[in-house]
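Below, in structure tokens: the form predicted alone, a single chain.
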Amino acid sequence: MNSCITGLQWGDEGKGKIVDVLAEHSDIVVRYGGGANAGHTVVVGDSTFALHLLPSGSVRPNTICVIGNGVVIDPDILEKEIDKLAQKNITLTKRLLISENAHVVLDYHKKEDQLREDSLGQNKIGTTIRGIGPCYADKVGRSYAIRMADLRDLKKLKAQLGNIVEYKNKIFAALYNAEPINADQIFEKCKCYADKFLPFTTDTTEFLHKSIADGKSILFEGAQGCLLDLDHGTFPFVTSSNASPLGMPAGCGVPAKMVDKFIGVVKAYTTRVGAGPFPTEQDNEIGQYIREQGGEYGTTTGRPRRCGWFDAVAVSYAVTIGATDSIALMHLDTLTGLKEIKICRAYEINGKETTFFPANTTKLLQTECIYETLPGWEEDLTEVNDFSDLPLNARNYIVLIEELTKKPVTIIGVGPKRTQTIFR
């Protein structure tokens, strides 16, 4: 079976854990989009792995890991991730494949990201300053883009970088009065990247289609979440790639019809990092309680996440555009201790009730949430391993989520460890 795992909210849903758990039964795990702005956390025993570019299945020693063409690769961060795994005796030497068509994030992308955000002042988007947006912009612009395959011809690459850096320095000086960057320094780093990563670089699309023909089981891993999708999220407060399942075919070259099951991951509440509309946000003691109980601080940036109630309108929308088959509900244990728990079942916009999420910032800022209120629970959930052993109020909460999203909740997370997972 081939499966695709994506987030159904604004990212940080717990995809890393789900991919890691399901990777036990998969031959190959494919990361198909995003960049080092993603932070997928995997807990194995007493060890915690924060993965930004490597597929979350990489901690399983027998799983082949593929970084697809839709990913923008920061070689510095990728090298650090590989080294950290090696320190735990997890080697990727014979099981990591990197698409030759994946684009490379270089120092001038990060500088451009920082300068642009700083210039926006209070109107900044809230990026991670990892150079993701500028790299994707160069990809679309084509003329100033560098791909992994370009590392194979260093003489040609040096000339390319000379032209790119000359252009970038003109932009930096004219728009931001910023100091120039040095093309030779970037080229020297690229020579090191070539030595390090070319042994892994190949045509991953060909590899994946051959693997499918051979009957291999493939797990496709998305980054961020559907509501951050460039085309279908809360634009402009989104990421720079198609973070929904709609980005999977383009991000790795495998048609969606070759995927047997799409699993959407959600938290039992909602979080968001950075700016942008957030209808169910609780900027109060409830939000703070959720933040502290759930450890809601960014894996990539360390920034405190905005927290709020579960938004069934937003999740139902993500389910719809992603053709989601089932839901993995994470962080249920975080809600323990709340006397009442709310779920947004509908929006009211300009006096009209709707249950369809308007992926439009202006409309969302005019939204009033219509809530269902349920009694909470006090029982510790972290040792529960069967749905029937959950407190009645927790089970009722899950059932209501199923009714509102019209999809079954088949996986429930009650803690960060692999074993703290309930399968239905």
Second form
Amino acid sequence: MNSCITGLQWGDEGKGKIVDVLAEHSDIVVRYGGGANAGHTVVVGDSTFALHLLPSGSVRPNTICVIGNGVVIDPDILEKEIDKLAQKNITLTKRLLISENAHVVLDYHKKEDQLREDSLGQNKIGTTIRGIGPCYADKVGRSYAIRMADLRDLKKLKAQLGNIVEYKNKIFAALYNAEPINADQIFEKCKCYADKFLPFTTDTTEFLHKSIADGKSILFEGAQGCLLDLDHGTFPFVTSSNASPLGMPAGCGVPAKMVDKFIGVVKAYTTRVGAGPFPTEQDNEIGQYIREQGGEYGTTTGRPRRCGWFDAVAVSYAVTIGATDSIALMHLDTLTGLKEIKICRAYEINGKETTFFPANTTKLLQTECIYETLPGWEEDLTEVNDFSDLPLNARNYIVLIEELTKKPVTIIGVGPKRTQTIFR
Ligand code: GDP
Ligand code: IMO
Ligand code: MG
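Please give the other form, namely the form predicted together with guanosine-5'-diphosphate, since only the form predicted alone has been shown so far.
After this comes the whole thing, all chains and molecules, with the earlier chain placed first.
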């Protein structure tokens, strides 16, 4: 059984928790896209792990972890992450595989990300400044890209870096009047990356296909969310990769038809970090309540997340493009205490009602939300472990989400811990 877990909103839906829970029954967990812009939280007992590049299966001692070709790898962050796990006696020595075709995020990518965002002022995207956009841009541009396999030939790499840094410095000076970067320093860091990571670097596509032939069970772990997808999200306020399930085959070399189940993860409300349209946003005391109850502050940047009502139009769109089979609904517990809870069931754009999400920022900014209002509940849900024990109003809320998205909610999150999960 192979499953793919992806976010159906603007990221931070709780993918890390679900992947960790499902990894108990999986042999391999694969990250296939994004980079250290992701922050996936896994809570095990009293320990909380924030994973940026390692798959969320890494905290389970026997799970094989694969970082696929579609991921952009910041080796500094990866090293820190591996060290943090080692402090908790979790070692990845024999169970981490890194694609030789994955691209490497270097210091000049992060500098470029920062300089560009600063120069955009009011129009900035609100990126995580992890160098994601510039690294993917170099990948698409090809001539100035560095992949993990390039760390194998240091002599050639030194020459490559010399050319790249010369080119980048011209841009930094001309566009931003910024200090140049030093090619030798970057090369010295790359020598350390080679020592550290080449033992893990391999042809992960071959490994995955052999594993499938051997009947292994694989979990594919998406980063970000469908609405941040470069092609299908709210462009330009998106990330630079195909964060929907459509990115999975390209990001690891395994065709989608080899996946038995696509599980879409959503929050029982909506959050977004960074700029961009957000039709159901509640920039008021309701949004504030959700933020504080749900601890809605970024895992990667610590920024407060924008909060709003569940948007069934947006999620239905994500379900459609992602061929979602079932939904994991997280953070139901966070809504406890609200008198009324709203769900957006349709949009009105220029006087016309629609239930199909327009992935178009201009239209989204003109959108009026049409809501259904349901009564809330007062009960604490964090100890509930059976659907039938949820308050009637909470069950009705879930049933309405199922009706509007036309997909079954098979997993419900009532807290960050593994045990705070209801399976239906
Ligand atoms: P991801 O990026 O999709 O992996 O999500 P993040 O880890 O960035 O953000 C989700 C946050 O919600 C983390 O702090 C999780 O520990 C927490 N979380 C996950 N599921 C639940 C849930 O059902 N209830 C509550 N209260 N917290 C949850
Ligand atoms: P996980 O995997 C939430 C957002 C950023 C910004 C936009 C572009 O934890 O769900 P980037 O640095 O990618 O160029 O930023 O995308 N973003 C995320 N928002 N969760 C994430 O990942 C995100 N990764 C990127 O906030 O708006
Ligand atoms: Mg996150």
